[in-house]
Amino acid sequence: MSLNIENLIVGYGARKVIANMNLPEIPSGSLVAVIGPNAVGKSTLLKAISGMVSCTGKVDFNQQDLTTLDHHQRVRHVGYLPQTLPQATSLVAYELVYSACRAVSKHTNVEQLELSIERVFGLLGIESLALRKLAEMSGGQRQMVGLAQVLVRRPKLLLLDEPTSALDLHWQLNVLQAIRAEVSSEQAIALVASHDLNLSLRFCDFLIILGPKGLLGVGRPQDVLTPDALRAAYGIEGRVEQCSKGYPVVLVDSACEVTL
């Protein structure tokens, strides 16, 4: 199983956000960070792969071109988490995750579904939220419930748009550890749009770096997140070094002059 993208073009009206993007084959078991500054197409890339926005080109996953599938066929393979948080409703978390899964597959065995929900709540460490109403939760807690909605179906392709944006440091680490474990155990592929370069370096197998002029690099973090890439993507002078425990960290020296 692998993901391969060829000649992907995505736009809104006459404005092209992604133009002729080609990505090398991403193998199963890979956690991939999609990084770059605001408004360079990170969310758009995930939406295009998920089918949320129209595109041209080829998105080959498990020897199927996802662009040729209708919505119901695509959701069997793909789990998409948007940036927007689940609505603060009177439903409890368990009900929301249960109904989301049933909406995709009405023929799922109830006992099997209940076991899957229990597994995912345990994986994310949110068992205490199961019977809490979403209207009584913080934004970060609702974000965790939204992620549970995606993971409960065990999709082989995860598209997660800033899944840690509303979380504190403990839960950021917890979520990345959970996604890392899920990708490894299911031999899935996860693309995670992120602004956190250090979490991306620590947990991800590959980086897709987008800049104002398009795709800047794809590959192993230590190979592609160079001072030149940081300058081209973010307009900063910086470098990647190792901390005392051996983890790679981005150190920023100064901001470059950029034209808005």
Second form
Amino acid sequence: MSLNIENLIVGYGARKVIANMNLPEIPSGSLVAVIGPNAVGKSTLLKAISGMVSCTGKVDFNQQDLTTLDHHQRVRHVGYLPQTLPQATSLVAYELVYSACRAVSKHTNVEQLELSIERVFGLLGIESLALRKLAEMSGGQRQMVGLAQVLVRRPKLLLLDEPTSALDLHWQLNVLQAIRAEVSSEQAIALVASHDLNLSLRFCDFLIILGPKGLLGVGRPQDVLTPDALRAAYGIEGRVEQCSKGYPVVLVDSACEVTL
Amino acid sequence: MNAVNKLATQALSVDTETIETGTLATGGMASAYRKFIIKRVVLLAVLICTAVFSLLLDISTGPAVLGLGDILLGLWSPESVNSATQVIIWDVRLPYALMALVVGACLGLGGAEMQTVLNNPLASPFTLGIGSAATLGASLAIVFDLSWVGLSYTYLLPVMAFISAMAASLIIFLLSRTLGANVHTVVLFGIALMFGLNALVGLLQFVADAGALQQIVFWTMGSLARANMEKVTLVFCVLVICFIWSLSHVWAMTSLRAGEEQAKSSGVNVQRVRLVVLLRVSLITAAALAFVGEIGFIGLIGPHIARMLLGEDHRFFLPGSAIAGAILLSLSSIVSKALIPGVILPVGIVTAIVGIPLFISLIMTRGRESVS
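Alternate state requested, the form predicted together with the partner chain (shown: the form predicted alone):
Let us now look at the entire complex, which starts with that chain.
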């Protein structure tokens, strides 16, 4: 099982956000970070793969071109977590996750569904939120519930758009560990759009670096996250060094002179 | 030392708390949830009882004094009460009171669905101009005296109101479908349509003679006085059909409460659900308003009450909104008869007078909740 992206073109109207992207094969069991500055198409890439926006090109997953499937079939393979948090409603977390599953498959085995919900809430460590209203939760807690809603279907391809944007340090690590564990145990593939370079370096097998002029690099984090890549993508002078525990960390020195 | 002790006890108590919630969750989150929704089932039952009680009270209210005992006896075995009482109960007050319940339920259900698919707590069947369209249809029938089509006047008005309301909804439906049914498009079209239709009604009022003008104004005030059992049955059938139909969308609508993107990523076809629900709301609203004229606020407040009591799981929220709407209109009907003895005020006026303070108080409680 693997993910292959060839000649991917995505645009809103006449503006091409992603112009002809080709990615090397991504094997199953890998956690991939999609990094880059604002407005380079991180979210658009995830939306295109998930089918939330239309695209041309090939998105082969598991020897099947996802672009040929209709939305309903596509969501069986793909779990897309939007960047927007779930709304603050008077629904409790449990019934939101429950109803989202019941809404798409009419003949769900209720017992099995209850078990999967329990499994996911346990995996993310949010059992205590199950019967709390979303309106009474913090943004971070709602983000966790949103993630639970995606993971409960056990999709083989996870597309997570900034899943840790509203979380504190403890929960950021918690979520990435949970995703890491899920990807390994299910032999799934996860693409995670992120602004946190150090978290990406620490947890991900591969990085996809997008810059203002398109794809800047794909590969092992230590191979592709170079000072040159940082300069081209973010316009910053930085370096990647090893911390005292041996983990790679990004250190940023200054912003480059921007030539417009 | 004391402080350290205190800290230690605090830590201990926190620990036991987490352990307790932990066991509760792993020991069956599903069964905990089942216990959690029992409260809602009970509340729903209480609402139904309240509606029945309100119905009886509505029947007993009026110029001729009838006790609750007489009413129950008259309903149970009509032969055992005198013929005057029989006529008052069965021909005058029962259709009137039932119409209040049925129309209220239609407006409550329509409002709830509208608020969900437009993701807007201020949406109601009037937001998209469906109410204005019904008024335009009725006004056309009144001003241009369409009796030549062969329908009696009592049915001509509702038929015209219904056709006009459905036509307006169809316009919104088609425009939304071609332009992508996102929330803002639909709401903006609805508002534009509402103002346009109101202008047309104004034009009709301008050209109408005094008699017709009076009738149009009376229609816009909303009244249950034209009710009979036939009409009640008709509206009731539409209510039952639409309610059963709405059950096929309860899960999709519940998941939509988390937001359009979230629902879409779970695989819900949001646009299609939105269009189908709009069609259903148009049908149920048009049917309800056709016989009673403009009755506002029920479709707005009913869902708010249901949401506060029952949450937004649509398995409970939809029936809850319908029953809350029914109770509200039934109570309004009682007030419309009781406020000035011997005079039945148009019920649309009462719902607005009672509805506005109620609505403001709901907003204020909500506001306080979100602050705290």
